[in-house]
Every structure is written in C-alpha cells, then in structure tokens.
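The chain below stands alone and is given as structure tokens, in the form predicted alone.
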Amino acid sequence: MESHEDIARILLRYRAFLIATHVLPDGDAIGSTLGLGFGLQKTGRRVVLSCPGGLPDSLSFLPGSNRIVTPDRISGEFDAAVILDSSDLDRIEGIASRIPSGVPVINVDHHVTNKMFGTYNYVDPGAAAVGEQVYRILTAMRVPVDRDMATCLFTAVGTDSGFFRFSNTSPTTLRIAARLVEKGAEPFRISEQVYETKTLGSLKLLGRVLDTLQTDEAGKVAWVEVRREWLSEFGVDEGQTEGFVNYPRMVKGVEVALLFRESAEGKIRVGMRSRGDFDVSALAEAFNGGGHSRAAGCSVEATSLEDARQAVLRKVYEMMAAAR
C-alpha cells in the first residue's frame, strides 16, 4: 500500500484527473474532491470532478461546487483516475464505467472496509477524513494551501470528525485543522452552513421522519424511515436526509442507530452509527456496504422497507449474540 508521500510522487506523473467521489456524498467526500482540484490546478494540472446524483444544498456554500457534474456530463480525456472517500467502486454509481481501461485509478480513503480496488492504495483508517489524507498529500507536492482549498479541507476534516467530538479526532486532526484556519478556513462560518441552514422542507421532513423513531424492547437498537413519497412531498433530496441517522444515536442507552430510507433505484439505503463496542461497519459488510466502527452504511436489496429492516435487525442480533 502506498503512503501519502508515494500518492504525490504518482500524481505528479500525469496531466489530467477525473477526481470522484461516492453517492450521497457529505462533507468530507465534497471538501476532499474540491481541496484536491484546486491543488492539482496549482500544478498545471487539469482536472474533472465528478459526483453521483450531484451534491446537497448545505455544501453548495463551497468554493468551485459548481464545478462538480454527475458522471453523465464527464467529458474529455484523462490519463488518471482519483477516487476519494470511498470504500469500493459500487460507491460512485456510474462513474466507474467511464474510466477508460488501462487508466490508473488512485484509491484515497480512510474507511477500514476498503476493498483496494485501486493501482495504487493509500488508505488510512487512522486518519479522521480523507480531507486529513489530502492535507498530507498536497503538502508533500510542495503546494501551498490558499483559502478556498482551507475552506473546502476544514470543511472535510470538521464534518467528518462532528467538527472534533467523534473519537475519531486525534492530535494530528486538530493540528492540521488548526493549519487550515491560519489559510483562511473560518471554522464558525462553515459551522453555520453545514448544521444550522436547512430548508424548510428538509426541517418539515425531519418532524415526519422523528415520528417513525422506535426501539426495540430491550432499547438498545433505535431505528427510523424515510419514506420515498415523502421526498417528494416536502420537496427534499436524498442528500438532505444527511445526518437523520443520528437522532436514534440520541436516545439514551441505545447502542445501534438505523436508518432506513427508499431509494429513487428502488433499493433500501441503510444508515448505520453505534454506541460502545459494536461494530456497525462488520454489520454494513455483511449487506456488502462499508464503512467505519461507529459510522456505516449499505444499500439492501428487498422488496420493502419492511423485509429490509427485519433483515437488518436479524443480523443486529446476531452480531449481538455473539459478542457476549
């Protein structure tokens, strides 16, 4: 596997990039697809940034979001692949299969469940965000970091850590966090627009989502749905129902927190956090998703929200059982 030092020798082999990254992307995937144009544009470089389904509203604030297409506007020609924030191909639907063969893809990722897809590999569950990763990789090129690239990595480095609550946020997390507001990242700012702007629809959503909330009997798993009707009714994305996950998390003593939300494709999408000692990324695998051992997810194929959620739970249990 490759380290960051090896990944910046490797990108400074070639001239253009399709930067990627997954669906449903959050702050992290966006800030870190972003952080990395910019810096490679500094080199000469030209570059393509793309995004299954487009981003979410509360990420539009960064600099260059526009510059993000859905993989059906990809144009041009690239001689390499980047694909960011993103435990296997599966993750960036439709994006895969317009990677010529023969171009190298360069896989960055922090997520333990990294199936090394890539020709090269640099993946470190250790770092808190792949926008730490990115950091790491732009300061071994030798490119200096201007505001919009701060803005864009803290922007990665603070969602993916709860902005530095998760266990997930070590020494290395606050320091270079702290590099990135000496370039001009405004920590209270990006704050303000990732957590506290929201549409009126999105907060609508939210009431009707809360009233789903269950747990179990023994109320150590909680769970909630997000109804495809309901989308369109209040007007929202699926990109807006980021974070909906957490208010199971909420309740007290609950050690597994699910989401269970409809897709446009017709799948179930299945969002995962946990409390203490279970490993939701274990669980995520098992439905061939990923992720990490407090954050997963996957996507589950049945024929209703219903069959998806018993599944899931059964396999809750098990894993449960079979830890004690």
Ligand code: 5GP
Contents of the next structure:
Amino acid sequence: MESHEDIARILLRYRAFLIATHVLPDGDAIGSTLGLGFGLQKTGRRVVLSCPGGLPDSLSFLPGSNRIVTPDRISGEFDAAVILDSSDLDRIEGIASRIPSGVPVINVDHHVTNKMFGTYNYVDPGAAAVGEQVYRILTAMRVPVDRDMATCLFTAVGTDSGFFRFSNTSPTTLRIAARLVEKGAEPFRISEQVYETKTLGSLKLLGRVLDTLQTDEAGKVAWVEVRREWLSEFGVDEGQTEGFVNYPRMVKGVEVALLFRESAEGKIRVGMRSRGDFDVSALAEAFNGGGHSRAAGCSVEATSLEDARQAVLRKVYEMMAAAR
Ligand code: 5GP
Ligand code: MN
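Please supply the coordinates for the form predicted in complex with this ligand, as a counterpart to the form predicted alone shown previously.
Below: every chain and molecule of the assembly, starting with the one above.
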C-alpha cells in the first residue's frame, strides 16, 4: 500500500494521465477528478478526464465539468491512469479496457471494500472522501490550490460527508474543508447547486417514491422502490434519484435503509444505508457490490423489484441473526 507522499512522487514520474471515476458519479467522484486534473495540469502534465455515462446536471456547475468525456471519447496517449473513488474496475465500466497493458494504474479510494486492483494503491477508509486524499496528494506535490480546484475538492468532501453530518466527518475533514474555503470555495453556493436545485420532475418523482416507503414488521428495515416507467413519466434520469435512499433511513428506529431501482440493464440497483452497527458494505459485497459500512450499493440479477427485495432482505436478516 502506498501513502499520499508515495503517490505524489509516483505521479511526478509521468507526463500524461488518464483520470477516471465511477459510473453514476457523485460529487466526490467528479470533484476529485477535476481537482486532481487541474492540479496535474498546473505541474505541466496533460490530462484526459473520463467517467462512464457522463455526469449529472447537478454537478455541471463545477468548473471544467465539460472536460469529462465518456469512454468512447478518450483520445491521445497517456502514460499513467489514475482511478478515483472506485472499489473495483467494474465501476469504471468501458474505461478499463481503454487502459493499455503496461500503463500503471494508480488506485486512489476510500472504500473498505476496495479490491486493490492498482499497480499502486492508496486506499484510506478513514478518509471521508477521495477529495481529502487528492488534497493530501496535491499538498505533498506542493501544487498551489486555486479557487477552481478548491471548489471541486470542497464539493467532493462536502457531498461525501453529507455536508459534515455523516459519521465519516473527522477533524481532518473539517480542517481540509476550512483550507479549501480559504482558497475560495463557497460552501453556500455549492450546497445550493447540489442540494437545493432540483427539477420539478425529480421532486414529483420523489413524491411517488415516498409513497412506496415501507418498513418490516420489526421497524428495523425500511425501503423505497423506483419503477423504471416512472423515470420517463417524470422526465427524470436515474442520476436524479440520488439521495432518495436517505428518506427510509430517517424513519425512527430504522437500522437499515434500502432503495430498489429498476435499471436499464434489466437488473435491480440497490442503494443501502445504515444507521447503527449494521455493515452495509458487507451486505453489498454479498451481491458483488461494495461501499462503506454506512453507505453502499450493488446490482442484483432479479426479474422484479419484489424478487430483489426478498433476496436482499433475506441476507439482511441472516446477517442480523449472525451478529446477535
Ligand atoms: P450510492 O447509494 O450513493 O450510489 O452509493 C453508496 C456507496 O456505495 C458509494 O460509496 C458508492 O461508490 C458505493 N457503491 C454503490 N454501488 C456500488 C456498486 O455497484 N459496486 C461497488 N463496488 N460500490 C458501489
Ligand atoms: Mn467517495
């Protein structure tokens, strides 16, 4: 395992980079990609930034967001690839096959479930966001952080910590955030863009989804469902269901919150949240997914939402019984 200082030294050996992050990217994925991209550019390096499927509207306010291309548009040579916020290579989908063998892969991530797929791995589950790790790397490289970089990295750290409400928020998270504000990040503007600016359709969809909210008999597990036809009905893409899984978690007494969504590939996407000791990263791993102990996800091969729910609930109860 490499430290942030090791990664700083390693990055300085190369001239051109592919920087890539996971499908259905969140603020940490995009903020870290842009922050590192700008930082490497300042040292005279060339960068290509990529993410499968493009990015959600809610993050298009970030400076440089239009530079992030889909895998089919990756062009030019690069002599190293940096993969951010992805616990395995499946998360970057078609990008993985665009990395020639022999090109070193630098894996920077904070998921406990990380598969250590890189030539070099800097994996820190103690970091609230990859944005924290990128900040450390850039600091070790002595790259000055400008306003745009600060905005991107603050978005990364702010969103993955739920704006400093989640259990992953540490003194270091807050110190790095404070530094980024000193460098020009504006928390009120960022939170307004990310959390307070929704399309009418996505709010209407939330209403429909909240109607599906249920708990089990014991009131320990709660879930919501998103049917595929609702997305077209409300003119909403799947990225706009981000955050919906937080509602079942709010139900008093609930320990495990789940969101089941019919996805394009005929699979069921499952978002998972925990409020307590239950480790949803282990639950997600049982279905080949991954994540953090309190926030994780996976795709389940199932023909209906009901089948997926039964399979996941069965595993939840099995794990709860084993923990007793
Ligand atoms: P979200 O529910 O916000 O999409 O994801 C919660 C956390 O779980 C994030 O850190 C995300 O990267 C991770 N995650 C979500 N889905 C998957 C998946 O299918 N595979 C893996 N490895 N991680 C996932
Ligand atoms: Mn993250």
